[in-house]
Amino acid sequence: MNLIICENYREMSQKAAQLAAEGIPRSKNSLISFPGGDTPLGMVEQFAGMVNAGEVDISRTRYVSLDEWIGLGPDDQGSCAWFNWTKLLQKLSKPFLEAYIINGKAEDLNVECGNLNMYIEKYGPLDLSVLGIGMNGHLGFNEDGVDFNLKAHVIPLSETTKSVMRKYFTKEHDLKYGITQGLLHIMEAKRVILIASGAHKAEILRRALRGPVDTLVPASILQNHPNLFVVADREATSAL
């Protein structure tokens, strides 16, 4: 594990770019992910000013989305889908070769996760894996008490999932499942990056970085990652 602190969440977002950029290959294709959310605004801002830079190459790296909120699509403000179009790839003068977003709107969900994990199989593994902690520890929708060996899996959301996804939205939403990568999908990843700022991410973090690997703080199986990066400031990181 590489622990990088950092002095506060401008920091954390560059020096997160800075390695997200460092984990795509020159040499061949590639395939990489982003979390959507708060935590990784500044650091997908970041990357995607690099791309235009022209520091960083994209031309033969594909993009898949993490996770979506189940009955959500782009057009919803506050989806992933909708974070990825508007935060990522719209902001890209220079395009990944291909990006593939999850449908949280598809007709047959079980589909949609035979379609992701195919595309995943196909491209895969991922180069690299850029993950959010949540306040119980997920990584994407693996809530709390997640089977740790599943592949992309629709899932209810954790209670407190759902009192947190307020923030997201202007307009109320019932949202009850999500879909996602799985563990499985993570856990293969060449290079995972975990990004955390703020005090009220300390203890969680504490919990995943130090704590007993288990399904009660998904976020746990990274200790076993043989390429961890965690990238935090001084308040996520004051409880370690």
Ligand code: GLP
Second form
Amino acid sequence: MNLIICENYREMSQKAAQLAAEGIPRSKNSLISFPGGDTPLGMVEQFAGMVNAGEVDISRTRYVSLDEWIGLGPDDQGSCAWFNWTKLLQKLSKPFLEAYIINGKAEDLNVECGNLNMYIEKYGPLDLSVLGIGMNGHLGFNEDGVDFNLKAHVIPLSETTKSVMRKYFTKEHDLKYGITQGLLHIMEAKRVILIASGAHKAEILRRALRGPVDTLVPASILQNHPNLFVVADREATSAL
Ligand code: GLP
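Mind sharing the form predicted together with the named molecule? What's above is the form predicted alone.
Time for the whole complex; same chain goes first.
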């Protein structure tokens, strides 16, 4: 594991964007994935800036989203699709080769999971997976207790996630399920970058990185990843 401790959120965002850019192969088509949520906002802004300045070439890169709240789509402010479109895809003056954004409003969610699996199978494995960590240690919506051996799936949201989720939305949503890439997708990624910021993430980051590998803290599986970068600010690493 490569642990990179940054002074603050800004430095974390810059470092993560730089490591993400370096994780994109130059000589072949590639597949990458970024998380939604608050933590990646700065990184995504930096990354888009690097693309627009011609410092990163994404013309041979496909982008796939990590997860989505079931029932929400790109028009719902705070959804993962909304994040992906407004904070990343619409900011790029040079687009990705293609982008696959998970549809949380799909009529048949089994089909949506199958499509996501087929996409990652066809163009993957992921060259790069950037991840945030939830307050219960989730990655995407791989909630506590998740089966480590799953690909795309639909999963009930944990009570922790339900209480945290209000921060993303300007209006009330009654959300009960998430759809997500599975931990198998994440563990097959050639480079994983886990980002974390703030004192509120310190304890769960400690459990993920220093505790036992256990499905109760899904992010702990990353201890077994051969090419993991953890990029976090001082506050988030204060319990390590
Ligand atoms: C959200 C998303 C994750 C995200 C995590 C952390 O619910 N499902 O993809 O990485 O929780 O979010 P934040 O960065 O806002 O703390």
